[in-house]
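Next up is one chain by itself, shown in structure tokens, the form predicted alone.
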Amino acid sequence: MLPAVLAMEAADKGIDMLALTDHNSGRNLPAFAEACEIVGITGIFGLEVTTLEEIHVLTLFETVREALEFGQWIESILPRVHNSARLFGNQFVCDLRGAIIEEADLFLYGPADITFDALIDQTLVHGGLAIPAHIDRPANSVTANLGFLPELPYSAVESIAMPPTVETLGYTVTQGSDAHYIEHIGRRRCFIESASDGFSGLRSALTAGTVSYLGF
């Protein structure tokens, strides 16, 4: 999905706040930020990081610069394996108009050299939100790979099913589309209530637990 098309599709579906979280990379975030500004939605900038345990964690930041710096660090601790476009597809970086400006040669889907708990800590230290992804999924989730949800200072947890089918230990639960194709954008979403808008409003809502869902 082109970053601009992602933002336009979300706006058409009535989504007010949208995060782009490519696997282990933030390279497409500048174009995404421009597109969000143009279509009038709030962009949230992040990565979906794979830990040493092969657990997926959403790391979200307020600014493109913060997310890019975090992404550069994550890329620096990935296995030094070249991507096979024939097997895994191209890893294009695009500008606002969809023109390809570079192609990442490093295979971006592998596990970074950082443990699950260390990634949570580092995300928070860098001012981000740390959210274990799709905790109820039978692959690449904390509950599937560790067998339980450790009590750590998460900003929230993300669940596919609502209500969640796994123990959430009282953490705020979010729900997102986890879209890998255009038609998946907005298939799952949640609603936040906060006195402020933008990233600070998101942080406040997750802290206060003022999050609701379609049908709940």
The other form holds:
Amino acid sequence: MLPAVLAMEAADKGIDMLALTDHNSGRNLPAFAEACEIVGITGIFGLEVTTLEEIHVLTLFETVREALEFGQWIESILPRVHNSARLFGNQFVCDLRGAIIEEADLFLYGPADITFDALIDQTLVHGGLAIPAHIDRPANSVTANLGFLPELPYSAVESIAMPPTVETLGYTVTQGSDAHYIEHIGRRRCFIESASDGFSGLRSALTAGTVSYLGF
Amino acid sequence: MMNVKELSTKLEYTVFALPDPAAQVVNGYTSDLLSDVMGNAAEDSVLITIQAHRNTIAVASLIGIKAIVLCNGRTPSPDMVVAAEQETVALLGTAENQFTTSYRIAAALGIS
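Next up, can you give the form predicted in complex with the partner chain of this protein, since the form predicted alone came first?
Next comes the full complex, and the chain you just saw is listed first.
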């Protein structure tokens, strides 16, 4: 899925704010940022990090630079395993026009050498938002892999089903499309209410819990 | 050593996919962390796990694991069954837990 097509598709579907969170890598964020600027939506720059416990966590940043730095650090603590494109797919990095700049050789799906608790902490220390992903999924979620949701300073938690089918302990809940294919963009979305625009608006809406969902 | 068909019949497993009944297994590996499987499991093993999704097949194929036994009555997602056929990995199931499955497979394979 080309970063620019992602931004165009989101704009077509009336989405104002969109995060790109590739698994354990920020390499496609520069093209995504350019595309968001062109189509006039707010880009949020992040990664979906895999922790040592194989829990997926969304880490979101305001600027591409912050996300790239965080992404470089995450890549540096991934297992030194080569990707098998046949089994896991190609790991292309594209520019704005969709030309392939490089293909990452490092297997980007493995777990980073950091625990769940430490990743939440490090994301917040680096100025990001830390959101445990799809906490109601049977695989790669904090609920499935730990058996419970530890009380940590999450920015929010993400649920696929709404209302959530698992314990959310009063944390703000977000809903996202987890789109791996173009047709999935916007299949789930949430609405935020905030006095400010952009990333700071997102941060304050998550803190205040002023988030609502389609049908609720 | 035993083939996956014999193993499945002897231990009365549910068969979700059996693309190569004659595939030989010589050992086992028990883990629910796929990164651990990827780093430590040996080829020609049977993988004992509760990870009933497609990525488990990809990891098994990468390592050369010939069979997967899903424990605790877990059932595979439909795309996992398709992937098992494509990658020629036997996909079996049991109501037993990982501990029981492990020692019964060890006994069947003559590992003590």
